[in-house]
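Only one chain is included here, represented as structure tokens and corresponding to the form predicted alone.
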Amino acid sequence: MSERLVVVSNRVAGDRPPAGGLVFALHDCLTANGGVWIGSAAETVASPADKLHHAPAQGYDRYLFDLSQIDHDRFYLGYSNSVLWPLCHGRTDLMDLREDHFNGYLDVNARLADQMKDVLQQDDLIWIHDYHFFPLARELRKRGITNRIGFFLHIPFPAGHDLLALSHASDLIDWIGAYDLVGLQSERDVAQLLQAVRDHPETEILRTGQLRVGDRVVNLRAFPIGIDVNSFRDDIDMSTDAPVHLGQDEKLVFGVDRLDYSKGLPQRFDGFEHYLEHRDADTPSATFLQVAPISRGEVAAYQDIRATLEQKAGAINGAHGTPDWMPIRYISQPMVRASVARTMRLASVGLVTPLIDGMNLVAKEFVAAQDPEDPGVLVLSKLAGAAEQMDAALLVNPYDPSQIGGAIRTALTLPLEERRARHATLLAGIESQDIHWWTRTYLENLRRSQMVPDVRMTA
């Protein structure tokens, strides 16, 4: 029986080709190689079915599992996004710990494992994605599944001191121990996972860098996710519109992020205000366009961040604007991918300043969008996973408005030759470690993952 790839993620590609990101990468991988993709159905149901729904796609099989409204509230909005998301992003103060949400999270993972048994084959290679499914491998192992199972976490792994705020922290390490390979975005995340397991009573770090959790050995490695550079460039060529109109000699500073407290948007607005307050006659005139589509709007923390941004944009425009110029254009509606790409090409500065991020693909998209002969400059947070690969960007402390404002000024005044040199270095990096490299490298490592001799760390 030949190997078959089985992918599990919360979202799956629909009937139309996906626009980009993780869903695009998995769709591309499965279309090229065949396999199975399992994910949640788009709409909740009154009574979830006992079996997966088969929904064939071009080149691979697609299976959907049902969620009831209670599942959605407890598994998705509750434990996944009101506990694990803030935990992994260093916001333990926003964690909403409820035992029924934890139990709902476990119930969905257990039910999915039951349903997967009906479609799994002996030689399947199973690749599970993200924090929604930390326990899934353990549930599959309980049901006798011995296949190689890999996990990839797309968001940061939580710091050890933050894990102390999690009521079931030891369970997280037990869940990880059921995988053959755990992939993380950055070396920082690898280090934080290793630090977290040191206090777990049944976990040892082997000299090989692997983990022994109970009677299993887990391979651990950073696999920084990339983008499809050529596809993103194609989006620029496909778009003929002029998404932003600027005045003569006016420069564009551009940010595009999902609305989230991890993205550092209030600090970014403060940083642009710092630039406005300290500019002089020789500083180019610049407008800051921030696109931040609303997400998880029913969660109080997201309502708060939206209100904060609206207040800051109004105050800054009121203090610095003129009748024919508003320094900040803040948009909470999404832009289509092609328009984003064209706006990035037009921008003199890409502002990517999350307080913490697993990777941040916007930074890589900005580089891909630039004209190599006259490129814009990327201002990037030191705390984004992308910073490990992209040190030719202007790196800043995202908490410090003066650093952000100073970097904007530097970016707007950087000589052409230095802009070209920085861009060439960044472009070479994102082309060599693109989304296809990421998929190929991860799966090669998962195929090679195996138990190792009993070689343990010495004191």
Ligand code: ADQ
Contents of the next structure:
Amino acid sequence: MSERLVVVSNRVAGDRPPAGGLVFALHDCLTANGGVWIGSAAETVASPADKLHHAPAQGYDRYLFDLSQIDHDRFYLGYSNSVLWPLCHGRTDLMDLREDHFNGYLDVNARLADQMKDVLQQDDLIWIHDYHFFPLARELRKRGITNRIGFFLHIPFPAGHDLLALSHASDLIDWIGAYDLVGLQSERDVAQLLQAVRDHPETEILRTGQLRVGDRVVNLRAFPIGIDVNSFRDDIDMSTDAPVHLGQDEKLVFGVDRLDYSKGLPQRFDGFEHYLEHRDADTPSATFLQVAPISRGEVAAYQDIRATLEQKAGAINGAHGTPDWMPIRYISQPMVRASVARTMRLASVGLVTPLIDGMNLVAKEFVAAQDPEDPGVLVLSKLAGAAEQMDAALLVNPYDPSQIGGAIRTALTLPLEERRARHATLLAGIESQDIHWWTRTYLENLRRSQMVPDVRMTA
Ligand code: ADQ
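With the form predicted alone already on screen, would you show the form predicted in complex with adenosine-5'-diphosphate-glucose?
Now the full complex is given, and it begins with the chain already shown.
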């Protein structure tokens, strides 16, 4: 039987082609090569079915698993987004540790493993994505599945001292031990996982760089995710009206993010205020447009950010605006992808200043959107995974408004030759390690990863 790719991720593409990000990348990979994509159904149900629902898509098979409202509350909102997300983003203070969240997370992963058994074939290559499914390979192994199973974590691996705040930290390492290949976004994440392994009594780092977790050997590597550079450029529709109108000689500073506490938005607003306060006659005048639609609005920790940003935008506009000019435009409505791409193209400065981020695709999209003859300048957080590949950007400490304000000033006054040189370096990097490189390289490594029998399962 020939190899088939089976992808598991919480979100799957719907019937219309997805606009961007991870779902786009996986859709593209499966459409090109065929295979199976398993993810959660869009709506919760009163009583989840025992089996996966088959929902064929163009070019591949799609299967959906049901979640009840209680599953959604415990597995998705609870353990995934109110424990693991804050943990991995250094916000242990926001963790909502509850036994029912943890049990709900394990139940959904165990149920999914049961359901996957009906669909899996002997030669399937299984690729599991993200923090919602850390335990899934362990659950599959318990059920006798010996296929190669890979995992990719899209968000940072938690720092060692943060892991101490997780009541089930040793389970995390045990779960990781059931995979053949664990992919992370950056070398920083690889180092943090290695530290966690060193701190764990039943694991060791082999001379080959592999991990031994119990009886299994796990391969570990950074695979920085990229974007489809050409398709993003194609999204820049110059035929429509400009999405933003600026005054004469007015420059645009642009930020676009999901509304999330990891994205450093209040500090970014303070950074723009710092730029406003330190302008002189030679500093170009700029308007800052920040688009940040609400995400995960049901999680308590997300509800305050919007109010904070509205209050800051109001205060800054009140202090620095004039009757015909608002320095900050803050929009909490979603923006369609073509408008995001076009706005990036118009911007003189892209502000991407997360306090921590696995990768951050907005940074790469901003570079792809620029006119190489007259490019805008990327101001990028040192703490985004993307900074490891993109040091030709203006790198800043995202906690320090004076660094952000200073970088905005520098970006607005950078000579054309330097803008072109920095942009050319950044573009070459995102073109050589694009989304196709990422899927290809990950899957080649997964195919090569050694199959080590799970002795405990066969004993
Ligand atoms: P996210 O935290 O969602 O993803 P990011 O990589 O910045 O973050 O964005 C994903 C996609 O969403 C990008 O294509 C971006 O253009 C789009 N997007 C973001 N805000 C938008 C908005 N307001 N309107 C329209 N589109 C918007 C997680 C990790 C990241 C990692 C990705 C992929 O947190 O670190 O880069 O997965 O692995």
